[in-house]
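Listed next as structure tokens is one chain, alone, in the form predicted on its own.
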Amino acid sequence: MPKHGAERPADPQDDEILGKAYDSRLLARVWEVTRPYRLVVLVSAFLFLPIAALELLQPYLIKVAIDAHILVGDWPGLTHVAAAFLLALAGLYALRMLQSYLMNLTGQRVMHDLRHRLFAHTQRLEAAFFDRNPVGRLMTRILNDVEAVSEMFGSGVVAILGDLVTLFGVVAVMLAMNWKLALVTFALVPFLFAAAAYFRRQARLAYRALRTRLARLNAFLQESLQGMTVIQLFAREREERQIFESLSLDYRRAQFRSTVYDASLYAVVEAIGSAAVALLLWYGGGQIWDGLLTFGGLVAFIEYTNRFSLPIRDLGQKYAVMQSAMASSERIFGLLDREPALRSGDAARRPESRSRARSSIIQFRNVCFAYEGPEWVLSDCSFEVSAGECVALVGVTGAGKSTIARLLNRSYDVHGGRVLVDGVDVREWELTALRRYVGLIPQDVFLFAGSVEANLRLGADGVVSRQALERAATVANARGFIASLPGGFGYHIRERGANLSQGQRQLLAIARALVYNPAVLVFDEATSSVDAESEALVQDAMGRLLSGRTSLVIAHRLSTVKMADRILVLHKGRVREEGTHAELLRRGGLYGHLYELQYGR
């Protein structure tokens, strides 16, 4: 028997562990992301040159303003400096609006093109990922962390590029006007660069806890209201809520732990851009009573200096974007690079040339199979099922049953021996074209929000005519219950089927698998939740699907499976008995056990 080596499940607090804080590997695959709408972003980056142009000029035209026109008395020629501040302005705010549009185009273009690839990549995953995985915390990857690298966008990255290159100018202007009254503005820089350092570093873990709680919150509440049923069944709201606010609370307190650290960054630059104002007028006091400063001169120069101190001050806000969407785009291109477990074989196996109408063979060679941890589900099991045999899988709960309609499948992958359909190993098929060629009804249905008639096209390959959808309904005994549906086949079926009864959804189920008609069938436990009414026509229906056709039917219920032409009898993974219901009976071992259990005699 080989080595089991399962992987361990993923710690869903694992979140907590990400990269550096600006990491140029992930701010390079974002921008790959961008390929097809780069023309867009370089014209975006572009216009910070005009706009830094025009934010630098307003304070000239002012110091233009005072010192040649008002201490002189033309109004004539204030008239012109202050229509020329006034184009300034409006030209400003033109080129940001363009500029904020086209960020957000290229931001909300990102977004739709990260979930699609998230949820496109999501679906070719394993089973054995979404059982690690709550649904929650991938709903949180594809919403939350794919908004947060789009916020990138309109406020992260870019806005810092456009800060830059008007600090940059700031500097240059101001040293170009007085190099001496600009070094008493810079006298102050290291201070506000050290705090800006200081909240940055902390604002960094406070934003990873934050996308952490917030994972957690989501997965809560996804499985929350999912089993809301189960919750009130046995009374636990009192309980759920208690964890709900636990938390809530957690998540609050993270929320509030970074919005500390952004006000606390904007009030110390606040305060040290007051102080910087502060030695302006005391040194350009000075200056402009020696003469070697104008009145206008220390007023352009403060206010350059505010637009000098105004991107450090929004450092915070800017800073917590870019922290956001570094720990997203780790998150989203950690769950893209996460290649599926499951992946088709070399030869692509594809039964285009087979006809559906011709039976399969399957066999189980030694297989051995766990889902976690040292415990084997199936230990060295072998059978085979021969072309248009009906074959039976009964045994206690955990012995293997449902495992081996997940394994022909390939929902999971044997840990030793091998599966084959049709001769060829289910590895070696095209996963595709696996699943299309063996088809499972699950113990659990799964009908999707929608009509009846587009729950029941579900898979079927090209245009089903609704002749044939009726004709499927008919033959699997749902055709009467649908036409008392208001609306018959256009009736709203509910999230889950909530508005439907469990043998409804069954019914519905064969008719579903009629109209997909697979070569291979395995029913799981398929009477298992019905009345005894809805029990006779799900084994009616059944009957008639499984006439003729290779098919296996999983079973507690010994009289679900009279109608097998063989039934195997599992236990602890392995086939312990075969035969007929009737020569089993005879021997009375453990399937005479079974039905003692079940009937008493």
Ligand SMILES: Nc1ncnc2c1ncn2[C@@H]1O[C@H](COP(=O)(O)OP(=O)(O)O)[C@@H](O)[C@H]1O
Second form
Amino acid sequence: MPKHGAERPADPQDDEILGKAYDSRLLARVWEVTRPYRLVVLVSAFLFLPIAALELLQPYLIKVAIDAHILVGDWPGLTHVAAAFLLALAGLYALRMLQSYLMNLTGQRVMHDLRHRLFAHTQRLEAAFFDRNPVGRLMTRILNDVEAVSEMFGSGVVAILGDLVTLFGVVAVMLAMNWKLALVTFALVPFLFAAAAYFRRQARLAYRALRTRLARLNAFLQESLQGMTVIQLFAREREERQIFESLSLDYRRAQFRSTVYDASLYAVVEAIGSAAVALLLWYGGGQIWDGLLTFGGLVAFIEYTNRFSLPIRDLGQKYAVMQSAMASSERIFGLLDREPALRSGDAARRPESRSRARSSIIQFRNVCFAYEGPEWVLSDCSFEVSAGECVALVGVTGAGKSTIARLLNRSYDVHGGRVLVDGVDVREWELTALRRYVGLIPQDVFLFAGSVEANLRLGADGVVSRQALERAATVANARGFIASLPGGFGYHIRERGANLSQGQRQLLAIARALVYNPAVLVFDEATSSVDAESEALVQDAMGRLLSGRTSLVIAHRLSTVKMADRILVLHKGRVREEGTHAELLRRGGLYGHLYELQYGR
Ligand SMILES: Nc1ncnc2c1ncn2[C@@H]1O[C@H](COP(=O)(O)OP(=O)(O)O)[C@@H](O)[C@H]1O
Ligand SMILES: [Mg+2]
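Alongside the form predicted on its own that was just displayed, please also present the structure of the form predicted together with the ligand.
Following is the full complex, with the preceding chain placed first.
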């Protein structure tokens, strides 16, 4: 696998699809999000009228200054006009600033609201959703897409409206002043539009390519930094550097292409504007000789021409902003509309079920389940665990042991059959109550950056006392090593628990599951990847924990299994054998085979 990084496909759903720049349905939904800030949006939209008026006033003042005052030598009158010009200028910039302030303020607020809603929504989504959606894509939704939508406020729909108002104003004034001269200027408009459209299109294609390259570079960099130790271990630095360099080069080239088109657009628009000025001078000069136009009129026309080509140039850019804002909002609302597939049952555990629970706390009845695709992971799987019983679950890797644990705390829903905890279908349980009732010590321990205490408490501030945490740590056999850490419970754990040993992480995970003192404990391979000393500690902790508690111990180390009251052998989606260690060995079936594999006997 020489080029795994470079060939990793860029996120397909990511930012590459650009469609309509205007979609009334999506705009209506964005409008809905701006509900709290509508007054501000409306005020800043109406500011375009005075802004356009002041823009149009300036060339007219120049015309008056030249014709009525400069050419006749009226100094006091000229001073008045100059003062008026200054005032118009000051007013224009003040209004522009106010408008930009209001629009950006709204954009930022909408961005914050959307980010918040998206994060809150993703928290409600089920585990299967996160299986299908890579982290990078969700990050893009919550950060980049939201930003694209907010840009619409600063330089999208409202700015386009403003540009159109100015444009129509300029055209009207030019026609009214001197329609022949106006038509001469407008002769160049088709070229202006064509150039703007062409270069904008090219720039957009280049920009899209740029985003793809950047996504690839990001993905590669992230993986490479995370796997740096492995890369160093296998002396792959040179290869990785080459892949990085080629990705970075690709990115640089795309960036350059995008810049070239942008620059060309500006240059061409400028050139066409200059051509318009040349035309005006030539045709307007003739009109001045014929007495149809004043000097001031000509200068004012040249000024109007400038105010006319800039909005056309920028329309393309604003159109692009709208396009990506629409595409992003479609993705954002798509995510917000995606209902959580797992809905919490309304009732906390029904009280009358408790008495029935005496017999069996966990029941799997003809459970069928698959992650995706047609292959069942569990098919017609049935078993029970009685109150206070410790049951071990064994089976080859990939048999579906962890899956059973996930169904038990309802990370996923079954496709057939029922899972009952305490006599109640897990789908009827209130989710939080279920997950506090069934404590899971997962196969992959995930620790957060933060103190030991915060990791044990996991946000349950005020609910769990410090004493409860210490008790849990003691029972889990974690007390000793926590005390040896600098700062004890305050010791700062780094990202993913990098500064703890595997065994220490495992002990913390056990302590964390015990904080709520769950009635049922599920161990998923608690000792599979720890050293002998930690294993002894974990085993010892488990021995104490399990006595009197209902528990399901998943293990592929059979040494862990021997202490169980009963052993279930999972094979091909079903429980195939059941009994004590001695019974199963005597029978010499699947369990005997597993035991042989493990110990070579
Ligand atoms: N999140 C998932 N998405 C799709 N398939 C999965 C997922 N988790 C596990 N599987 C598949 O389900 C099967 C059972 O996995 P698991 O329950 O983890 O086995 P184990 O017995 O080793 O714990 C495996 O074939 C595995 O590839
Ligand atoms: Mg597993």
